[in-house]
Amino acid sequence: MFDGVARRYDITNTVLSAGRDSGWRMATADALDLRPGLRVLDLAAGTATSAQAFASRGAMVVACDFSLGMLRVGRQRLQRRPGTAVGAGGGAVTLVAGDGLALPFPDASFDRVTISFGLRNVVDVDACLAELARVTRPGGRLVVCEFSRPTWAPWRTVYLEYLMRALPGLARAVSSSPGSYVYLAESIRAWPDQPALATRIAGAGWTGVGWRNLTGGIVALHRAVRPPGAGARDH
């Protein structure tokens, strides 16, 4: 499904969310605290749009998914525009096809790990955000930016039919593949609240778990720390 939306992938994100994904994607490399030659795992890294902003302040980033397509059209981007693949800050952006349930990478290989809009369509979430804490180092952070459940009862019902009714003939306008975006309409509806993820984060072994609610809700930040002193396998 995701090497059938990959060429259009990102132009169809920005016209679905009104523009607003790359405030959320700064977002997200603001939570992450991202200092030059910090290692980051960008999981479900798509076309490694999030993981040229993490590297554009300096972090060396691995830009990981499991979709072929999505890692393709990723590196022809890069391949287009000489010198994207480092940041500003001096980072680095390297593509990596991998799964998130069994990731090609040792025990705390990395200071950040973070996946935006992808925990969502891994088949065994727990394990997912588990295996995410074993190759974290420990007092390493964790940030998750994920669809999620607006706080305002009147903004939830007009978010909620925009995803059962407008989303798909958005999505027919611009996308490549516009039957995977009503998958994409499901799952986020079907997708726990804040709190409920919260406690998932911490039942896979990480602390300090908390959330940050963008846009009224429709998309939340979580945040976690890799315990100090943690053995890798703990989890």
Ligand SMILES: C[S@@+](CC[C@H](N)C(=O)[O-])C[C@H]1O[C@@H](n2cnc3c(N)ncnc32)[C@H](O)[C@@H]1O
The other form holds:
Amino acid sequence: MFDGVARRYDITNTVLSAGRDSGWRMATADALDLRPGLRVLDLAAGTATSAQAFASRGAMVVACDFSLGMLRVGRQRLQRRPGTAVGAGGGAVTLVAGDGLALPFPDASFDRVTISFGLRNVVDVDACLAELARVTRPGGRLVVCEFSRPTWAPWRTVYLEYLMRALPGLARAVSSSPGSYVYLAESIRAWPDQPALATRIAGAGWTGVGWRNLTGGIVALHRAVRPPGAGARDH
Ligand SMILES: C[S@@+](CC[C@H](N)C(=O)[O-])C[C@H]1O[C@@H](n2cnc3c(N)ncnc32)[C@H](O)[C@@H]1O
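Having seen the form predicted on its own, I'd like the form predicted together with this ligand now, please.
Now the complete complex, all chains and molecules, led by this one.
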């Protein structure tokens, strides 16, 4: 499915989110507390849009996804804009094909792990969260950026109407695979709300779980820490 939407994925995101997507990516970068030289895994990285933003803050980013179509579009964009594969702050993006349920990285390889609009699409969410913990060093940080549940009831009603009625039509106008956006709306409705996702994250071996709502809860940023004393194989 993601190979099918890859060509117009980024522009579709910008249209469907009315331009909010770049702010959500910046908030994710802030939550990661990036510094030059930190090793960051951006899982389900898609076209590496967020990964590029992280590298511009000096991080050494591995953008991992199992859709070769999405990675190819990401590679073209990184090549088209010299200076973005290597970020202004000295960071860099490396594209890696891999499955979030069996990551091709050793234990404790990363200082930060993050996943944006990806966890909802993984077939086994709990296994993926545990796999992310495995590749994070003890004391390292997780940030999940994902659609969530607006907290104010009237706003929630407007948003759900948008998702179910307006979004499929808009997707027909801009996406290279409009049918996939019916899945998008349905998967968002079926996704756990903020407290329920926090419980799932804690259950996968993370500690200090909390979240922050963006755009009234349309998106939530969940953060957590790998327990400092965690052994390599205690999940
Ligand atoms: C909605 S896109 C998000 C892309 C990007 N993170 C962004 O913020 O635009 C979801 C991505 O999750 C990827 N994905 C889903 N399951 C995966 C898995 N098990 N391993 C790796 N990537 C996966 C898909 O290939 C797709 O690129």
